[in-house]
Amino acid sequence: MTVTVERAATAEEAAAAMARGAQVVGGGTIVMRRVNAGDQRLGRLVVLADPALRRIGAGSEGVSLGALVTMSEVARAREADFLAPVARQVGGPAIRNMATVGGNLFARRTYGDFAVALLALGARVILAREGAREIGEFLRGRERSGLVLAVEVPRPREARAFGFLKVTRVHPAAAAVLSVAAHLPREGGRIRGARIAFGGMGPQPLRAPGAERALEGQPLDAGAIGRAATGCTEGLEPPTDALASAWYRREVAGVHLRRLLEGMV
């Protein structure tokens, strides 16, 4: 198969090569695996060259991330302080020093860890000639989307109101079984907005209405806890793959979950 590489220096010049059935690259550690599997849709590959996409922004309300800002400069920046332990866990080394911010909400099960968090925290992805959409709605039609400029995350309140947890059966870097993040804003006492996401347990990131309900409007307590976890698995279709079965991702979700929100409290 040929493969054909062009170089785009602008959004722009992405953006138009995408409307032509160009495949766009960032840090290449999803469309490259494609390209050496021999994936025939990838003959022509454009390569993003804007600087203005690895920009790291913060503002009064959260922070933005331009689409090419690596793994590695999120767990450095101090501006995206609160998403720095979930960056470090995504790869090794080398992996967070190419995987992107933008390629990452792409990325199929059991990757794509960074964007479980995202979703939780209630984020906006920036799309050229389209504007913003909220994260949900981009996930669930992310292989139709066009050219992603950056993301907008807001920042929580306090430490306590967001957590990560990643499950892997190996090394903290391998594939996830899947992945939850919490963010749970409290007024009083008492949970207000509510948001859970989970990796691994559908075709793409998704959020756990039956832990959100469970949550909202209580004190995070072991009475919440219980009642989160154990029906935090209401709408999901969790997949059986090579790394687990759908049944045994079922019945470790709300497991996870608990020590997720235990250590929230």
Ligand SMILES: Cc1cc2nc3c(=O)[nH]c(=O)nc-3n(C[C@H](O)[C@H](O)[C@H](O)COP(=O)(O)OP(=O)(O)OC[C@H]3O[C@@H](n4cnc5c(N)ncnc54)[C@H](O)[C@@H]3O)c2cc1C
Contents of the next structure:
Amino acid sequence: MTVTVERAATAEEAAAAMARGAQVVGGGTIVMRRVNAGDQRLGRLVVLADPALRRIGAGSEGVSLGALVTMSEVARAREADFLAPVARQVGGPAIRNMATVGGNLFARRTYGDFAVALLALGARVILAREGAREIGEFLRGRERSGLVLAVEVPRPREARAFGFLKVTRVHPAAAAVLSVAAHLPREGGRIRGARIAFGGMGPQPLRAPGAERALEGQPLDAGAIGRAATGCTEGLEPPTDALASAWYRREVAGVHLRRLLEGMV
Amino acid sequence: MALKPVTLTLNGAERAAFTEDGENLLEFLRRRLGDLSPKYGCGQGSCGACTVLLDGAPVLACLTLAESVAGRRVETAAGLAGAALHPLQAAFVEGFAAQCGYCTPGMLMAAKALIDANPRPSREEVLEAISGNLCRCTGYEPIIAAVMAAAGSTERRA
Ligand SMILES: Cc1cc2nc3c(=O)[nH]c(=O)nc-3n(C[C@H](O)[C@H](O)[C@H](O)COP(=O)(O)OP(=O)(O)OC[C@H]3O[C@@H](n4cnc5c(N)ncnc54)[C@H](O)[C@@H]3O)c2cc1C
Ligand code: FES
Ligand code: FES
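Would you generate the structure of this protein in the form predicted in complex with this ligand, following the form predicted alone above?
Every component of the complex follows; first up is the chain already shown.
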């Protein structure tokens, strides 16, 4: 085996090791696949072991999830109840006991379902070295971000303002053909600050500007939903892979977005 | 490369062995501790044949660093039977829920985690509990039925 493994008792130690080229291990569900396959590009692994990274904290505006919080813990946490339906759709039970919030931000398509939800909710990613980043900006430069300490997720003002849907070929647990999340806060019956995010429609979770434009300032009615569904793939270049072709993803993205939005009326 | 000592509780007994950097818990259990009950199916987290319980919760041994279980409690299918088979094992035998048997140790541990926490699971809850475990032989129905039957029998004993 070519790798070396150390434990970082503090986030500071881990951040320093990362700055020198080490790869951190959260739950290990992605990194260990590479270790088992004998990936020669792996060298120094640093296991995150700072208990502070396991914290779940409720604030006035939402919830803070430490990078090492697992999907099972999210699914159980009362402070994060609005995220439980998303966390429960990541992998099977054993994966959820291991998969962390921090690691999900780095998952390659079509994994990264939790990150899709966080993108729609406008979460902030707290970095050890560079402070807070809006999640969209974080995702664009994630390869160079350094250590993630936590994510801060604003709580939707009402339950129907947030929805998430994952499309799989096998049930109940499988990688997504695509996933879609919507945050549609409403003021006086009109949508203010629409955010729609897709997973599986590009190399990483991406916003759908065409859909957001169709919804912004509108009531969530059949007309707005139809226009959002029609325009949702604007600017997106979905991949072809073993799960689906680019053509298929482009065809069905609007269908699934429509179903999600119809459930949020 | 330096070997690292790991002490853990395996099926109720304290055990110790050396591991090396990057070794996963599945190899550690099989090669260093001689517990051959967890199986290697994929080494990628996809099949569930290596499912073990870590402090009571199911994890995939192939994706767990052996050194990270130091001081913790690991349970495998080898520890299920006492004087008699565990109700899950008995139900698997009775219901022909194991054919080639390769998936069985992982299925049993995933199912044990379920019925320990939820002694009367619904069919949907059983499906969810074994959703990370592949079986290429049975078509799943006998497994689901066996878990439901075992859950009933655990109930009767309590
Ligand atoms: C069988 C299987 C099924 C899966 N199903 C799903 C699914 O349905 N949906 C889904 O979204 N994902 C799925 N995944 C992928 C994966 O389990 C999750 O995305 C998980 O959240 C990754 O987290 P981790 O802690 O295990 O990552 P790790 O393997 O620990 O890390 C992944 C990457 O992130 C980096 N990293 C981890 N933590 C940090 C941090 N705090 N700061 C900076 N970098 C960090 C690591 O260096 C590595 O590059 C699945 C994986 C498997 C094997
Ligand atoms: S061997 Fe671990 S999941 Fe397949
Ligand atoms: S019994 Fe053969 S794989 Fe399940």
